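One chain comes next, on its own, written out as C-alpha cells in the form predicted alone.
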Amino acid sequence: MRTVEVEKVKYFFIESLPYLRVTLLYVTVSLVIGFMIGAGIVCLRKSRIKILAAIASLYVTVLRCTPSIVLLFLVYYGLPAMLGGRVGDALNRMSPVFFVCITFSLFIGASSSEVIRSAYESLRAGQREAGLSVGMTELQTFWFILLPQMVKRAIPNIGNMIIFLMKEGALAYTIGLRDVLGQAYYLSARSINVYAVDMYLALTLIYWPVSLAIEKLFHILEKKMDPAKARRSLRKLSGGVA
C-alpha cells in the first residue's frame, strides 16, 4: 500500500488553493441571488392570491427534496435544449459557473425563504404596529425595527448556507468548473489518480479551514448584532412611551 507523500499534499494543495477564488465567487452570487428569490417567495407564500402561494409553496418543496447534483445536471443539460434555438446555442458556449451559480441560487431561493420566514414570524406582532403609530412609514419601520432583528435570528442559518455552498458546489467539477476540486481533480488525473489519497489531504486542508473561519466569523457577527437598538431606536421615536 502507497503511503502519502508530504510533497504532493503540498503540491495539490500549493496548485488548487488559487482556484478558491472561483469557488467564492458562485458562493458569493449564490448567495446573493438566492435571498433575492427567496424573498420573493416569502412574498408570494404570503400573497392573499391562493394560486400564487400554492406555486410557491410547490416550488419550495420539490427544490429542497432535489438532490443538487440532479439539478445541477437539469440546469446544465437541459436548459440549453430545453430552449433551443440561438438562446440554447448561447447557452452552451456559456462557462460552467454560469450554471453553477443558476443551480445554487435556486437551491438557496428554496432554503433561504424558509430562513427569511422564521425569522419574521418569531418578531413580536406589535412591533410593526408601535413603529407606525409613531409615524413611521412602513419602509422605515422594517428597515429600522425589524430588519435588525430578522438578521439576528438568521445569522446562523446563512453560515450554515454558506458552508452548505462551499462543499456542495464542489460538484461542479462534474460539468468541467476549475474551482478548488474541480483544479485537484485535473491535476490528479494527470498522473492517473495514482496521488488521489494525497489530493483529498490537500482538499481538507483547504476546505475545513475556510469552513472553520466562516463559522467563527458568523459566530462574531451573531454577537455583534443586538436586537434591543431597534428596541431602543422605536422607544427614542416614541418619546420613551414604545
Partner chain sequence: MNIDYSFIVSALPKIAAFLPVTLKLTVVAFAVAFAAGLLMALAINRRIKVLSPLCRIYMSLIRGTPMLLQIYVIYNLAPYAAAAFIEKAGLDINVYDIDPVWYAYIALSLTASVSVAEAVRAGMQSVHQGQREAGLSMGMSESAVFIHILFPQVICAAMPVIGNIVVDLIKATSLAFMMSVTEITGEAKILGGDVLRYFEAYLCVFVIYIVVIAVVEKMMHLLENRMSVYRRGVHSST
Given for the second form:
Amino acid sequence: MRTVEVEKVKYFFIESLPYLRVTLLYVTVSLVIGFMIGAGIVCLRKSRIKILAAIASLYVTVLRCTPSIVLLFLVYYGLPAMLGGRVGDALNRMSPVFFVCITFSLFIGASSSEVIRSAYESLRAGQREAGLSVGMTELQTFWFILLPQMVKRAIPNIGNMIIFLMKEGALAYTIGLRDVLGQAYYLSARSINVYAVDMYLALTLIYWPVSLAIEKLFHILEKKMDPAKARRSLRKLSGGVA
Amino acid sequence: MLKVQNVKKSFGTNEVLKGVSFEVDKGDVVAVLGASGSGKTTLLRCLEFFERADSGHMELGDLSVDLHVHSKKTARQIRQKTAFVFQNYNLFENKTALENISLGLTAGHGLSKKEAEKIAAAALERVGLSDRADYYPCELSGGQQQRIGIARAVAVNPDVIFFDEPTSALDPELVGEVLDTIKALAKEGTTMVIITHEMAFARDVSTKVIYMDGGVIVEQGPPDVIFTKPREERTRKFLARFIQDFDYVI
Amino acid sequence: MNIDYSFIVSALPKIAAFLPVTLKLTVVAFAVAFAAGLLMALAINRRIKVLSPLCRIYMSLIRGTPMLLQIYVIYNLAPYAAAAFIEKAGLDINVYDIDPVWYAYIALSLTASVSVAEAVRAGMQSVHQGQREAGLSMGMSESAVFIHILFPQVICAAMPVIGNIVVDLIKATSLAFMMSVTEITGEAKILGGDVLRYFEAYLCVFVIYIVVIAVVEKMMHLLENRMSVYRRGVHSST
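Form predicted alone done; form predicted together with its partner chain now:
Below: every chain and molecule of the assembly, starting with the one above.
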C-alpha cells in the first residue's frame, strides 16, 4: 500500500466540497416536503375516520422498516414504470436529485410525524385555552403560541435528521447523484481509482467536520430557544440554589 | 472487636471528618447521633470503603487496615466481615426478595446455591417476610424493603452491621416495623452501629451512644449518661431540640 | 402501468432464498457490535487513559461519516491490512481466499457498535450507584457485582434502543452487495438486471424487509418484556 499524497487529498477535497450545495438542495427540499407530509400524517392519525388513521400509521410502520437504498431504487425505477407512457419517459430523463428528494421526503414524512406528535404532546395543557381566552383565533393561537413551543421541542430531532440525510444521501451515488461523495467517486474513477485512499481521506475531512458543525449548531440553537434552560444551566454553573 | 482510629476525610476544601476514633465491642449496639452534615454518614461510608478516607486506621477482629492506603482485596475482606443497611434500602432491583439475600451468600461468600437459599429463607422468616420471598423490590413497601435489607445483612453473619439512617426514607407509619426488627436483633446480641434520628429508639436499644458534630465526636458514653446528664453543652442543646421535636410528634 | 406481475411471482421465492444471508449478516454484525460497544462504554465510563478518548474519537468519526464511505474503506483497505497481518504472522493464507463476508461483518458492525456504546452508557446512567455499593457491601467482587446486578439492569434499560439498533442493522445489510456479498437486495439487483425488471425485483425485497422487520420487532418486544419483569413485578395485588 502506498502512502497518502497530500496534494491528491487536497485536490479531492477542493473539487468535491462545492458539491455540498447538492446536499443542501435535497436536504432542504426533503425536510420541507417531509414535514408537510408528517403534519398530514399526524392529522390523519388523529382523525375520527378509522381507515385513514390506520393507513397513516401503516405508512409510518412500513417506511420505518424500509432500507434507504431499497426505497431509493423503488422510487427511481418504480415511478417511471408505474406512471408509464410520456410521463414515464419524461421522468426517466429527470436528474437523480429529483428522485433523491422524493425518497427522502417520504422518509422524513414518516419520522417527522413522530417528532411532530411528541412535540404536540409535550405542550402543556391549557396553552391553547390560554391563547383563546385572551381573544386570539384558533389559527393565531396555533401560530403564535403552540407552534413556537413545538419547534423548540423538535430542534434536536431536526439536527439529527439533517445529519441523517447528508449521510444517507451518499447512497444515491448508486443512481448517479453527484453530491460530495458522488463527485469524489467520479473524479476517482477517472484516475481508475489509483488515488482511492486519498479520496476516502478527503471525504472524511468533509463529512466529519460538517456533521460536527451541524451537531454543535443545533445544540446552540436548542439552548438559545429555551431561555429558561439557559438560565438554569447558568445557575448550575455559578453553583447557586435553584 | 472493632477499633477505628483518627479517621479524616475532606471533600475539596470541606473537612467532613476531623479525626474520629471509637471502639465497638462484641454485642454492642452503638447509636450515632448528630445533626445532618455532622459527618456520620461519611464515617460509615469510609469504614465500608465507599469513600476513601484521607487518613485513618481500622481494626476488625484480626484484620488491620489503613483506611487511606488499602488494596481491593483487603477492602473485600472487611466487607465480607461487615454488612451495610442503606438509607434507601438499595435492594438489588433485578432480584427477588429471596435472591437479594442469597446472592450475597453465593457471590459474596462462596456458599453453594442450596445452602444460600436455606439461610436466605431463614433470614426472611426472621424479619417476618417469608410470604414475600418471590416478590421483586418494586412490589414491596418501603418498610418491607428495608426489612429485607436487614435480612440480607444478617444472613451473611457479619461481625458488625452498619446502619445508615435505616428509617429516614420511610413514611412515618412504616418506621415502627423496621425499628422493631432492629430491636429484635439487638436482643439476640447482634453487634451494630446505627446512625439514627430516632431518639427514643436510640435510648432504648443502644449500649453506647456517640454524638457527632462538625466532623468530630463531641461525646460518647452509655445512653443513660448521654441522655440524662451529658457533659457537653453542644450535646445538651442538640438533645433538647430533638427531644422537643420528638415530643411534638408524639 | 408497466409492471410485470408474473416476474414478481417468480422472483419472490428466489430472492427470499437469500434471507438466511441477510439474517447471518445481522446476527454476526450485531454480536461484534455488541461486544465492541460494551467495551467502549466501559472504557469511557471508567475513564481509562488513552483508550477512553480514542473511543470518543472513533464514535464521533463513525457518526460523522456516511456508512457507504465506511463500507468502501473497509472493503478496499481491509485486504491490505489482512495481507500485512498474514505476512507478519507467517500464515499460509491467500488474501484473495478471504470471504468478503468477513469485511461485511466488520463494516456493518461499525455504526451499530457506536449505537450500542451510546445505549449502554445511557443505561449505565439509569442504574443507581447504590446498587453497586449494596453489592460490594455484601462482599462481592467488582466483577461479580457487574455480572449479577449492574449488567442485567443496564441491558434492560437499553433494550428499547437495542431493538432499534437491530432493526437498523437489518436495513444496513442491504448495502452488503456493495461488498460483493449477495443477500436479498443483491439477489434482487441480479435478477432485476437480467431482464431489466428492477422495480419489480425491489418490490419483492421491500415486502420481505417489512415482514422480517415486523417479526424481529415483535420478538425484541417480547424479549424486552421478559427481561423487565422485575420492573413491573409478578404479583398484581401490589
